[in-house]
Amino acid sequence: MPRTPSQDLLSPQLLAQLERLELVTRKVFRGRMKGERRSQRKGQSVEFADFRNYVPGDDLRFIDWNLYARLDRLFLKLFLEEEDLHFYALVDCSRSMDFGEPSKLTFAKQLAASLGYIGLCRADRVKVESLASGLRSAAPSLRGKSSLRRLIDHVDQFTPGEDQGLLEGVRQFCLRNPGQGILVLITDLMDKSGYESALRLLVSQRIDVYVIHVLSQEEINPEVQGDLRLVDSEDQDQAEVTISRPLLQKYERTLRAFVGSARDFCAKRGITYLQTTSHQPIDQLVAHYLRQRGLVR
């Protein structure tokens, strides 16, 4: 039987593992609806949190009259409040992502759908977008496990070949999505204009930012030799090179410097950074590495 898009992106075994996880934010946020997670704010749920002194104007229903009878002082009962979390995944669909086996874009789509499903299982607000400006339909804002099919159908539309840079894509995303919560940017960071301005723009938002830096195994350990003509997949620039051991060593040093620079840039600005490869199993990445980084638990 032919495989469905959901089977390609999220297998039943992977779905079962993801259902046990939860997305985590380090910041206080305010949702529009009650959700299934504890906020750092005090609210009016059924689980007691603390007392504070009564001040004129407080709701009299939450005064502890038993404590008043003993101490002759008015105290207000506080409760833990549960709120909904906004989760955004932003997927780089530039032509450079259509490289490797599996391609970086295939990996990014599977990772975005996996994290989105974790949010759906916890009644979070989930929105997965592409940096591309020419999608046929706007990204839906989803909530609840019943929205899995819509999530998969939307992510499955992502194709390589977006016509805008990283900075412009991030700027448009910020204009469309002012909500607070978590943003996971999945990208190879390969933009000739640089990635720094785009990440600075994300830092200026009141949101937890995670950068998943995806490279293919072919980029990390290129198996090439001889005389080659290299063509840039995005702007078609060409360069003729002769592959030699010294040239490969220089490439390896340049790649290490690129990854190290991105890691340091993110660390200095409070962005959680993780570099991975497109052949990394999604279940291991989510359950182990992203748990270590504090995105899931």
Given for the second form:
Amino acid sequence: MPRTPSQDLLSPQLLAQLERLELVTRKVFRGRMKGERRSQRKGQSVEFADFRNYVPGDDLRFIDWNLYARLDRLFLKLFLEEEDLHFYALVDCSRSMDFGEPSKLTFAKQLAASLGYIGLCRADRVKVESLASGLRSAAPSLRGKSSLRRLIDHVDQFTPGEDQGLLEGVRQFCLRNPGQGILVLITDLMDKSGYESALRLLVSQRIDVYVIHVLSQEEINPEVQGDLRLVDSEDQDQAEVTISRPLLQKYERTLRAFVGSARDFCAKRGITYLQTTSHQPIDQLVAHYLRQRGLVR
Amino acid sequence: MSFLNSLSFLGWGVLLSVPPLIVLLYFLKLKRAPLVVPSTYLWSRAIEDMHVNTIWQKLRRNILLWLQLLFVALLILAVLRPGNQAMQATQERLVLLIDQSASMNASVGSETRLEIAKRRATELIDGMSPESVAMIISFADEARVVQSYTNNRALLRRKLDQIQPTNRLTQLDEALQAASGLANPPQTYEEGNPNALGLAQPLEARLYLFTDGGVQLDSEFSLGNLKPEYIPVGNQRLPNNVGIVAFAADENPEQAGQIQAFAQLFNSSDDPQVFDLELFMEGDLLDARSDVELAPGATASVSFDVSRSVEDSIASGVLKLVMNIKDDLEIDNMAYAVFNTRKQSRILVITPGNDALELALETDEISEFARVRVENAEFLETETYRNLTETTAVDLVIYDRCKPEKMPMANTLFWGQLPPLETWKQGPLSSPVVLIDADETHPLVEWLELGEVLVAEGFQVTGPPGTLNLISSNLGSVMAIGQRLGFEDAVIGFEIVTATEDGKKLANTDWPRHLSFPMFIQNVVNYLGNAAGLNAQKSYLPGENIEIRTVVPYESITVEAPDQQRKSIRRGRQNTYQFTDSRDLGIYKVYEGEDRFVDQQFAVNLTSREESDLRVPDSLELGYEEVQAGQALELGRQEYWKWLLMLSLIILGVEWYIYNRRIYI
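For comparison with the form predicted alone, kindly provide the form predicted together with its partner chain.
To see the whole picture, the full complex is given below, headed by that same chain.
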């Protein structure tokens, strides 16, 4: 039986597990189309929600005439609105994502596909992009479970090294997608120019931002020895180090500080931050950690 | 703080090439293995604080390199031998007197005393402050300035190394004179003389005397500005030496037909010594004494009697005395004595008739060594006479009351007549003649007792300049001997027999009746007749000036030293040849003229009690000062190289630790 891309990224068991979940946003967004999602806005569904006083200009069709008859006052009947959600997944495809076992990029692609599949199941508008998408044809905006194959095919095209930098990628993304919704940024945040401005740019949009910070095992606990010339996979920058215990301890402290500062930065700006490793099982991550963070339920 | 250079150019080249080599090797070593990582972002931040100061960062990163360089730098510094002069370091002048006399050949362990002296002197030179200057003088029986004042240590060391041992005696006067040249300039001062200001200022100098004692000082010497330090050499252990301090051989005067050899032996060790003595003649063992015992510090005489029965073989030859003992000084365990061939002397006597003279010439002793031919005055006119006297066919011509027209090519003795030369003058004929004295130092008239000899008449004799007065009388000199072209002419101012006018013989003196007359004739034959003088040749000391006489006055002779080296010597005044090159011990052979055969031999022996005595005194008397044995060498420099070496070893240890533990500072 030929292997399909979906089997590489998402196993049937995982798909089955994902079908039971749905994406959640803490912010109120106006969907463009009716969706399966019960909106926090009051709308025109059949499900009653509440009453409110009539103010001139309200649609007369929603006046509860029965109540007017009884109380001689005009009330408006409010119904629950059901609407769709814009879900964006933004995958960092820089060369540094190509490390780890499995690689961080594979992990990111799996995660993006998984979350995208959750959105498709709930009739949300799903768009999975890489940071390099501005360089390629625009990502399709998908809807409905049947779009799973297109989603996976698209995600599968992501290759490491077509990056244009975190900030530039985010800026391109914002220009292309001015709408509201949920954005999951899957990245390792290893950008020499800093991740802060990129995140600030995202915060300024009206989107609910989640940052999933992926690190590989070799970044968390590097197993290196001797006199080394470390070559940066992205910009070929070199750092000559002589590995020693104190240096490794120093590296560990630096990594902790890096992760901590990213968490603080996100927390202050209302960004949900989750640090994970590339060898973390996707189902566990989605079912436990993301649920805890409130991204899915 | 000062530095001493203790390496040659080559050494410096090698040492200074080490640091660049280390840097080079370090760069080779630091070919780090490249490793591609996702991002150097975190690494760079981990080592970010090292980028604060690039040089400091490099320094820290290359801590091993710096440690290695520091180690080598410390080594170089140690080689430069930094140090402080413990004493005053200002412009010291050192004079090193190195004894190279025979006794310095004595071995002390594996070294000879001279080598020890040179080594210690080298240490002293190494310890000199850079401002100091030093001068090296080597001395034995004569002194030589090996190197005049200089501060060039390499030159001093090289010159010091060139000092060779000799077989000579120890005489310090000349060396001290040379050393005191600058320290004690001649001070002549005249009142009111403006030039007196230009007199050399005396410069104080330290005099280091490296010797084993046995130093002889003939003159009273004032050290003046010389500050003496006596550094005894060879006193590390007690000496062990027995030496031959005298060796001579001669005919036994009491027993004709025997040759007697005398040796004097001296034990300078603190233990009694037992050894064998062997006497060789031309390589053949002639006699031996076994188990000769000598008490500590004692001197003993040994004599050997060699029978005349082997006289034919020992008429000319070399006696060698060997002491079979293993001691510190080898060269005094052997001595030589030489017999030269006794020549037949050819004597021509021209006399109108002189029984006393003819009788005296017929003794056994004389007839053995001389062929005497007696002729009357008419013989002077014959062709035979001319042939004999013009070709040195005779050694001596005695003219009794006659004289030739021309002086012969031979020694002459004129009796009652002057030679036919204007340089000889006679006084008026006087009577009586009272003989007063004879010059006993001259071999011609030695041992003569002339006090009772009566002379009826005679005249005073005066000769050319340089003439020696042999017999003095109331008239003045009545016998004199003078020089003539390598020959000697003796003139006696009185006759033995006078012929009266009627032809009768009349005694002029009663000398022939005295014992002194045949002795005089014997002396005449031996000395003027060249009857080889002594049978046994005198032995000389090394370095001694040797006067060689030949029978015939050759233009030059050739002397062959024991090491086969030949040296030609031109004739000097008085028909003698001065040989000054008696450095080596052993037998010297003399070739007269163009001869291919050895005509004479003489021996040079180290028969000196001072040199054989290897005991090193605790103090020396130099002039008016007594100098105690010192260890002045310890007072030189305080050197720091040991500390530097220790520090560099610590650095090496730290480097090793860092390398192994991979400590990252």
